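Take a look at this single chain, the form predicted alone, given in structure tokens.
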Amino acid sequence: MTENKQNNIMDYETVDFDPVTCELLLIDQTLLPNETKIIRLSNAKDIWDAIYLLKVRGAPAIGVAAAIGIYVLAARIKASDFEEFYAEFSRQKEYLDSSRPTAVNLSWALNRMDQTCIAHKELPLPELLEELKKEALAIKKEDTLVCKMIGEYGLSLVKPGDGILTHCNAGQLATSKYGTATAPIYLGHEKGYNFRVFADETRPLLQGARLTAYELHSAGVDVTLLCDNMCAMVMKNRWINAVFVGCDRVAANGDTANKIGTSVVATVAKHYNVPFYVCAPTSTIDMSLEHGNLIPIEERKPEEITKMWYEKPMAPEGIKAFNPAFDVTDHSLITAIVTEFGIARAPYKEAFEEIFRKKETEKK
């Protein structure tokens, strides 16, 4: 069953739960920005689909629909005891883990669902239930804060009027509500800041033109979109004061991943001394990693880069094709992390330590 909207993007929510009808609400990215669609979603395999076939996409997006998703199964499921309903839910849980390799948040959405499961085993399994709806609707709540403080913090690093350019889609679209890497820009907008934003077209899937320059269209900034190689034209005419990027995982040593062809703006920053920055929850921080090498990187179909978005093929027939998802920013090339529970500076270590000893205290 789907719905159709056509009201400004700003107005839905990227990802959201029907109480109703126990079902999972996306929008449909891959037919923006020309057609909005909610999309809902009560099985395995349309819920894997909607992840690996980017329906719904970006890291925190992804950990939010997993969350609801992993709930609408659960509730489906038919057992007698825990054990019964624990070995499906572990079952359903591991298919949908396998949907993409690279955003860290599906996991640890995913695992924090089954720490919930586990926790509450003693309760009757309407009970359980119930605990699990409500901590996958708090996932979802604790992203739209994360975002905020995000912004925040990135906020106190321009200034009013400033040129940014961002690379990919790090915005609502990809989040709860603000965006990592466009939380700034949106509460500067707030605040009458006038940023000129940059958006690179973020080939091949093109998410910098169909997402980040609509979004940021629809609610009324001042957005100019580019191709992927004009970034050091833009740079060398001092059009861009710095840069604001997300990402799907961080290494320990700072090293982060995000979508292909983010070392290439982060390289062309460093050479014309542009400020470069990530936006980062600490949920995409994965501590078990030692450097940006040992981060898995997904690749999709060549079609993607041969014939997808043309009437007529746009590559010889039988032509090899590379088509990583993401590749991987070196820490060196980037500035400062910000995460909402501040700002990470190189030795990077030290510093998400410092950020998650931060995070502890204020849990207490």
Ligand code: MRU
Contents of the next structure:
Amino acid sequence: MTENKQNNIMDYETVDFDPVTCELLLIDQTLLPNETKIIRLSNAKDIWDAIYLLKVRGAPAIGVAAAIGIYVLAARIKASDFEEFYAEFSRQKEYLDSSRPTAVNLSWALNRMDQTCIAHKELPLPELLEELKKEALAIKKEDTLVCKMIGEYGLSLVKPGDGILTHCNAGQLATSKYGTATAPIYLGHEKGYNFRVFADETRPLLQGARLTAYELHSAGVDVTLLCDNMCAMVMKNRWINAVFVGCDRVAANGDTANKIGTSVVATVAKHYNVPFYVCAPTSTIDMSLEHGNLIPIEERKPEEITKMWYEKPMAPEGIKAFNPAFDVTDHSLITAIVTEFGIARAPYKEAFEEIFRKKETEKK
Ligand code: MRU
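Got the form predicted alone; any chance of the form predicted in complex with this ligand too?
First the chain shown before, then all remaining chains and molecules of the complex.
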């Protein structure tokens, strides 16, 4: 647990658990890069708000926060038997699950906690709570390992000196460590690959500027910040050898939801023949959805576009604004999807089935 001020954002835990006070700890990402503040949460409304308001964000980090969060809530349930406990646990779980719709890691992590609850229903409640705590901490630990494996597979797709473009923040701040899209960059950096990274600022919430540029720069990576409308120019200039992005949900056919604007980058990359890689933990692959049109896309408040970052409103009062938080990149624009169990290429459904078979085998 890291709460004291560190020198470098890379030394902080994005999501953590305080075993003494039984609280969820988060870096409040809405304040970055200007202020590094750790917030402590122990009630359902505060945890729901932290996810909705993007104090914690990025699909894997949301999953880890939800797992620790539901444990923190479960530990405070007053119940005399399992039925009473489970009724309240399920209510809290449904509530947290309603905080954001697109990143499937949220319900994936909550379902894992739910399964743990049911699997240990015969235990006395204090022992059941121990099992829930173990599961939440395992989800966090696994996330670090998953990101590292994605990084190693991703690194095999690039070479020293390459120019890499990324969109939004699929970095350490979006995961337990390394990030997904940034994992090949961090592992390559450790090996002296000297990548030149280009980070899209990512309107309207500026995750690329406030978070990706910040964390890469803090880690000593050569990073250049771009406005979202510049990717065609840098690709035309031949500065970009590969694009790496994260994802919030991947459908069975490989269609991928990620931060709004990702599909623009993918379309431009196809035009300029730049490989476009999606980094996806298997927890983000939703085989129950046949294609990307079935992925629920979060729509957020217009004020995030018109006012939020400006001293004065930057649009006429009362203007209509469309603010989808994610878009879906068609699988035909994706060169490959990098998972912790290997690199999937089209046809994706078959490739994912193979990856899930490998995951099952390695579990045994
Ligand atoms: O709205 P956000 O900031 O949660 O969106 C995050 C992204 O789109 C990330 O690219 C995605 O969650 C992958 S994070 C490893």
